[in-house]
Amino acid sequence: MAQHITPELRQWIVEQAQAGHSPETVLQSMKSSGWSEDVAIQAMETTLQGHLDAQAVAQGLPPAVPVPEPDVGDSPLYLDGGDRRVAVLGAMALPRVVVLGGLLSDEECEQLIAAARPRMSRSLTVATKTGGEEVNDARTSQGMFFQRGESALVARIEARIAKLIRWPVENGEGIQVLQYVPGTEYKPHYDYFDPAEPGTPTILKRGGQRVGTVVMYLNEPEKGGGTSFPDVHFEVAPKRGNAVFFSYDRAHAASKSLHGGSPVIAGEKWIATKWLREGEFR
């Protein structure tokens, strides 16, 4: 006989959470009352997420939105990238971070650098006060953008990323390639657009908020140059061909998605960054 998740059950789950009972205790109580484990887990996950979202909004946070998400729920060692098998090297829940091994081949890394090198200039950042772009002292790299699908190489990498993170190709911005030399860095920042800034509504017309980021490492500096997440004291090493994916379901510091490109100490660093939007990026 099918079991249905009723409003009364959801209310009971919320009451247990408010009373301080652990998820394990609530799950065991539901199973003892005759609920199947699968239904009980589904009821708890959906109810508590909705409860937490409602609490967050009541406290002034933006509502949570759907985000890209690699299929790592059952802790796989590898993910299917369509044309390439990609390793899962690590994952974190908050911030949502997944470290990917071998997203790009050595040849693809070299080809991206070669295609980008003649087009490099001082990196700009989005100016959320105006909706335009500006030079920012926090970002001291050289960079350029590929148009989405600009070449067979770019299109192949974009399709691979879309399959890995289960997000449409058309929701991605063009890949940006960046070069950092010793002493250059990108100080800690958020990739979403600050809702409080006057230029943000203009930026959001092109596809909504940013909801995820993929940083791909195209070479290996001798020292430094990792991707840091200061809120959780975590840093991803810039290993060629690897990548780090992270998402942020709210345009708010509660996402814990503060991150930065640590200073390059020796050698140089080349990365390719892919930002994902809520909707189609135009």
Ligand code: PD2
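Just so we're on the same page, rigid core means the largest C-alpha set that superposes within 1.5 Å between forms. Model, not experiment: these values are computed from the prediction. Residue numbers count along the first chain shown, from 1. What changes on going to the form predicted together with this ligand:
- Relative to the superposed rigid core, residue 251 undergoes a CA displacement smaller than 2 Å between these two forms.
- Residue 16 is among the residues whose C-alpha shifts by 2 Å or more between these two forms once the rigid core is aligned.
- Comparing the forms between these two forms, the C-alpha position of residue 29 differs by 2 angstroms or more, with the core used for superposition.
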Second form
Amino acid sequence: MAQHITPELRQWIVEQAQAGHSPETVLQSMKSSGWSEDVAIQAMETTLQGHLDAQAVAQGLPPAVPVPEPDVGDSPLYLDGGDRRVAVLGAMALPRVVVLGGLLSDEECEQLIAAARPRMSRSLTVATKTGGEEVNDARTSQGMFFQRGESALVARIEARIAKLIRWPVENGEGIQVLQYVPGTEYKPHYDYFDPAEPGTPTILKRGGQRVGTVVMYLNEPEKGGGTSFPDVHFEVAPKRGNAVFFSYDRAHAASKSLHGGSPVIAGEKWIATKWLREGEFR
Ligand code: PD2
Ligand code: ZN
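Alright, leaving the form predicted on its own aside, put up the form predicted together with this ligand.
Full assembly next; the chain just shown is listed first.
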């Protein structure tokens, strides 16, 4: 028999949570009253999530939107990437971060670097002394973009990511490759587009907001170069083939998705970043 989640049930679940009863206790009561475990868990999750979102919106935050999410609910050690088994090395709820092991093979890392290297462009800044242009090492702007699906390698990696994070390939931007040399960093920032910036509505016409990021490490710097999440004092080590996935369901600091690329102290660092949009990115 299909079990229907009534407004009364929703209210009861919220009251139980507010009274401090643990999810396990509430689940037990629901099962004792004849609810199937699956429906009870589903009812609790959607009700409490909806309640939190309503509270957040009442406090002036933008509403939460659906985001990519690897299937790590029952704490698997590995995820199915379609053509590759990928390890789950760690997960955090807020900010939503999942650290992935072996997303890419060593060969794929090398092939991505080799394909990107001749297309890297250094950004030039005005040299205050000469009035000419010079490379500014303090700026991390050595980079390039691949077109989505532009080669078999790129398409294969994009399909793997889409399967792992359960988000359409079409919603992904082209992969960006960045190279850092010693002393360079990526100062902490949000990957979503700031709703307060005048240019944001134009940017959002192409696929909507960014809702998730996958940073893939293509080589190993000797020291430094981790990906940091300053709000929670957490840093992911830049290990070749590994990746950090994070998502942000609101374009707001409440997502705690502030993150940066820590300064590379020795060696160089290469990453490939895949940004995910809410909708199709054409
Ligand atoms: O290189 C990184 O670790 C890093 C840090 C912050 C990459 C990005 N952001 C990004 O590509 O958005
Ligand atoms: Zn970033």
